[in-house]
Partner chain sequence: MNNFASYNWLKEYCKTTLSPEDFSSEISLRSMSVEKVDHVSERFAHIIVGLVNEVRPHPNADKLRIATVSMGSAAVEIVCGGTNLVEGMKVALALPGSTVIGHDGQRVTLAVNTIRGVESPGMLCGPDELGFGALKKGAHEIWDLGAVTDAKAGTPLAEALGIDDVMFDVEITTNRPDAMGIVGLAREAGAACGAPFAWQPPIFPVAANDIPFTVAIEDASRCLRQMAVVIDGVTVAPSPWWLQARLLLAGLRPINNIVDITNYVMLEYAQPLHAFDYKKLDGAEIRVRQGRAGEKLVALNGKEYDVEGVLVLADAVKPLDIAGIMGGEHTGTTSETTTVVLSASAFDHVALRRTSRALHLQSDAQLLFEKGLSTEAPPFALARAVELIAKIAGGRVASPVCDERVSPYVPIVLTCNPQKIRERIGIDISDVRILEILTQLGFAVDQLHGAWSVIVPWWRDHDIEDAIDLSEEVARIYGYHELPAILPSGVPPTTPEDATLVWERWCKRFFAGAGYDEFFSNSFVSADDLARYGEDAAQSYALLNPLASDLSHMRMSLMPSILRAVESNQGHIASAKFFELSRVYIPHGNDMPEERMQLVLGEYGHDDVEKAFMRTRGVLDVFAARTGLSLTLLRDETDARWHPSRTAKIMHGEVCVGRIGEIAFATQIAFGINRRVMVLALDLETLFSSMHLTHRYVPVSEFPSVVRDLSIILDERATFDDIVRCAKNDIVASAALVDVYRGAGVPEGKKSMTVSFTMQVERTLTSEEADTALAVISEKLVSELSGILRS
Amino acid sequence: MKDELEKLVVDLTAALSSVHDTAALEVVRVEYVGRKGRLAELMKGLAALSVDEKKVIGQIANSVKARVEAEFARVEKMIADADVKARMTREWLDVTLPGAAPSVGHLHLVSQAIEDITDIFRRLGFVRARHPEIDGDYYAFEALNMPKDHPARDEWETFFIRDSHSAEVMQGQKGKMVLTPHTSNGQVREMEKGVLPIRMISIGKCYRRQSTARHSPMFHQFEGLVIDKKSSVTELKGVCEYFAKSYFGADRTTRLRPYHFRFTEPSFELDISCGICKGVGSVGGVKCKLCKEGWLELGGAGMVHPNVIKAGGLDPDVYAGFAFGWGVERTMMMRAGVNIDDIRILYRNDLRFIRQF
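If we take the form predicted together with the partner chain, what would you give as the structure of this chain on its own?
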C-alpha cells in the first residue's frame, strides 16, 4: 500500500505536468482527489490493516495528502500567474497617444507681475492700498508740490477729462479731473487716512499721452510709501535693493542715481545691473544692446518732500518717509527671459499672446 501511495504522487506529478488551464486541472483533481478518486479508493484499503500497520501507513498517507495538496496549489498558482500575464499582454495601450489637456486658463502677464510684486513687498510688511485712477489734479500734482503752471507738470503727458464732467464738478480743493499719470496721487490720499505708520504698496493703472514700443497710453505703476517717525535714504536704499534682488535675482545689483522730482527730496532713479551683459556694458567686446553702460533704469524714488507730508495733514518735523513709483510693465519686461519688444501687445487682447504665459 505504501508503494501504491508513492506511485499516486508520482503519477499525479506526471499528470499535472501537462496541465495548463483550470479545466484540465479539474479533470485531474476529480481523478485523484475526487470522492471516488484514486486517493479515496486507496484510503478505503486502510480499514483492512492492522493497528500497527495503520499507524505507519496512516502517517505516510497524511504526508502523501499534503504533498498532493501542495502539488495542486503549485499548479493552480502557475495557471493564475499565467492568466494574469496573458491579460496584461492583451491589455496593450498606445502610450504615444497625445495628452488631453485640462482646461486651464491663462492669467494675464500683467496680473502675474502684480502678484509677484505684491508678494515681495508683503514680506517687508507693506500693505496693498487702492486709490483712484481718475482723480483731481490736486492729488496728482498740487499736493505733490507741483503748483499750477509749474513746468514739472509737463513731464507727465497727462490726459484731462472734458469739462462737462470736470470744471464745475470738481471745483474746490480737488481741482480738475485727470487720469492719474502716476500712482503718486495715492501718497497724500494714504496719509489723509491718518493711520500711522504707513507702509503702502499701491499698484494701479496710470495713463499718459504716449504710444510707442516703450510706452502704452495705459500702463501700471507700483507706488511704495513709507511714513514713520524715523526714516532715511539708507532705508529707502534697503527696500529698493530687497525688491530688486527678490524680483530679478540675488546676482543683480542696484544703484541710486541723483534725479529730480518735485515731490521727493532728495530724489533718485534706481538702476539695476543689466541681466544680459551682467553689468559690464558689453558682451564679447560688443556694446550691450539692452542697457546703458551696464545699467537699466528701474524707476524713480526719493524721500517724501516735507510739503507733501504737510499736504497729507502730517507734521514734517515729526514724520518723514520715502516713496518710489515704478512701471509694472517695464519692470516685468526687464526680467530676463520675457523678451517682449513692444509694450502695447500687452493690451491688445490677442489670445495667441495671452496663452503663451
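Now that you have shown the form predicted together with the partner chain, what about the form predicted alone?
The following holds one chain only.
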C-alpha cells in the first residue's frame, strides 16, 4: 500500500505537468482526490490492516495527502499567474495616448428650432399647449369657419383616416377623422377649456398632400392664440415684431400685409425683412436673388373671427383675440446662415447634413 501511495504521487505529478487551464485541472482533481478518486480507493484498504500497520500507513497517507494538496496549489497558482499575464497582455492600455471622443448626438435642427421658438414666446407669457394630431374635421375645419364645401376638405389636399374594416373614412364624435392640416384645430379646443384669458403657443406636426422644395407631407407649425377682453392688431403686430427680432436678429422688421383666411378677420400675411439685402430689395444695385423686393413671407396671422370665438363657447361681443400660425421648418430656414433651399432635406436622415447643426 505504501508503494501504491508513492506511485499515486508520481502519477499525479505527471498528470499535472500537462495541465494548462482550470478545466483540465478539475478533471485531474476528480480522478485523484475526488470522492471516488484513486486516493479514496486506496484509503479504503486501511480497514484490512492491523493496528500497527494502520499507524505507519496512516502517517504515510497524511504525508501523501499534503504533497498532493501542495501539487494542486502549485498548479492552480501557475494557471492563475498565466491567466493574469495573458489578460494584461490582451487588455494592455497606454494611458498616455489621447482618448477617442465618443460619438455624441444632438437635437435635430427642427427640434432646436422648436426649443428656441418656445423660449421666445415663454418670455411673453405664452403657455405651451398640446392638441391632437389626428382630429375630427369639426375642429380642423368647421369650427374654424370653413364650410363643408371648402377646398381644404378635398381628399387631394387633406389626409383622411380610413376605417380598416370598411375602407370608408373613419367617423369620430366630431366628424370625419383627419391628420390635422394645421395646428389651428387647437384654437377652439383651447377655448372650450374655459380657462381665460388665453395666451397659448401650440407646436405640433401637420400633414398635407404636398411635396415640393417648400412643402413636405409632414411638417411642424407653431400656433399662437390670445383671447382676452381686449386685443388689437397693434398687440398682434408687437408680438410678431418681438419674435422676429428675437429669433432672426435685431436688424429685422416685420409688416402685416392684408390677406384672407376663413378663421381670422381681418387677416394678414406676415412678412419679414430680407436678411440678405436688409429689406432694400437689391444688393450692390442688383435685384436681390432671395426676396426680389426686400420682404420674405413668414406666415399667416389675424384677429380671431367671431364665428370661431362662438364655436369655442365664448361671446364675441365680450371676448376678442388674435392668432398666428407659421411653419417651424420655413421659419428656421429663413434664419441667417442656415442656407437650406429644400425643406425635404431635413427628413432624409443624412448624417452628413445633420451633423452640420
